[in-house]
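Below sits a lone chain in structure tokens, taken as the form predicted on its own.
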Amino acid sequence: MAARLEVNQLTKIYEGRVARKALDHLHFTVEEGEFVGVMGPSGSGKTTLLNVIATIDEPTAGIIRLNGKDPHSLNKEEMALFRRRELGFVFQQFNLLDTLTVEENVALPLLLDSVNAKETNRRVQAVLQKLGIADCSQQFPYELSGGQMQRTAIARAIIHRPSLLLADEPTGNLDSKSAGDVMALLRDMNEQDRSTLLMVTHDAVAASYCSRVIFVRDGKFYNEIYRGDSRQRFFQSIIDMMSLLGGDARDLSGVRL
């Protein structure tokens, strides 16, 4: 089941000798089946936002709701279950286990949830086929290309059918061809399966695959734009918005579609 995500007046302050406000009354909603990108200059609070949604970080104030429930109100055991069953994670670094094959890496969430061997095998084979990596199911991560590793990471993230898929710079370690393939894959998953996706990225090309992009600055909501009919125009609008926002060169992609 796809999720509806509400981020309501979210604030996160990191205490220290000098307190730092990473999120400042951030407020937005992701509807069921939406594919939303989050962009902003370095240090704007993008990764903190993902960490709070994922219950890795506690909010200082404000509320996160996934299908109407606040995961931060759960106890430790319930929160671990929530993270394992409701959320899928895709990272820039892939985070695959080198000692496990592709098949074993993908099966891991089901094994942790005590799904029986027959059902696990059926679901693993189906998702490997869907993502075009069935041919390398017995290979180890170090034998794969970057694109194959990220596809394996996505397979592992969706094998347990999460309500919400969170992606943090999923194309950051990929060449442009592999990045395009991975983004097309995420877009197709969103359109065909109505999966709800929230992706943090600094890459305008990757963001142009989303249906909407939210821009944050200094931890606050700055603006949002919708794709419409033309991905080319959407891409240019993203570039223009990032130029207005400012930031270092890493925050802007010079690539044209």
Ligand SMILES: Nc1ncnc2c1ncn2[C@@H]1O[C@H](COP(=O)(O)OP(=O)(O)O)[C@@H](O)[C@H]1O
Second form
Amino acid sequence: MAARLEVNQLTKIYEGRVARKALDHLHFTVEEGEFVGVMGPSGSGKTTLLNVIATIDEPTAGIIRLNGKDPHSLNKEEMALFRRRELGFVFQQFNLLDTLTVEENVALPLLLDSVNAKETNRRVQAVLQKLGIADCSQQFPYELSGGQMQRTAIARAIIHRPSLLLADEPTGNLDSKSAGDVMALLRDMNEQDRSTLLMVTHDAVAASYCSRVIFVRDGKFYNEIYRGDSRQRFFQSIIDMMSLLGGDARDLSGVRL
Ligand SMILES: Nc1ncnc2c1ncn2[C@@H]1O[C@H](COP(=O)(O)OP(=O)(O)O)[C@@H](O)[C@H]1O
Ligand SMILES: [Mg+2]
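Given the form predicted on its own, corresponding form predicted in complex with this ligand:
Once more the chain from above appears, this time first in line as the rest of the complex follows.
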């Protein structure tokens, strides 16, 4: 199952003593089954964008459409169902529950959706296998390495086969080997299940696994690059665009060759 995502003139202003325009008429479309990266300097609105798509945050103006439907127009119950069934979200800080084992964390979306125990167990074991963390199924988050936590967070985000997977810097806390593994996994998932993926990243190597990268600056669409047939050339174009885009030094901290 895949989703088509339209982000239409999306604007988000955080009111406060000083109002902040986090998104400014941001406009782009992600086709069904695409794997799109989002890059931009810190503070350019990337996390806000994911939160608004996920209905965690409300837009100030503009509209999101998922398969033609605005998730923000749903009532409370429908919105809960949308989050639970259509959406997978890999958070920057994992958001694993400390008192639950890996297996229990991953099972959570199915439990919330009243899938029966046998089916839950079957699917949890399958996804743990696929992600190479079956051996830690009984461990608690504090017993895991960064890479294992990240895989657990991904397992939980994909267990219910979401039509749209959102990921906020899924390789941000990983060494380059684990980062490569996680990216290969997301790419395979995107190719095999044709799920639509939108991934925020600072890492040009991670971005080079995408089929397209969208660059944002100050909450606005800045540019986009399609992959073409050479990942190496794509990587180089991403690096070039990042230096054009400017921003803080951290933007290049993720570069690994
Ligand atoms: N909850 C919030 N309240 C007020 N301002 C916020 C909030 N979340 C983000 N911002 C501001 O919105 C802008 C975009 O933030 P964010 O989406 O986190 O950027 P990025 O993920 O690209 O680093 C920043 O100026 C940030 O300070
Ligand atoms: Mg962010």
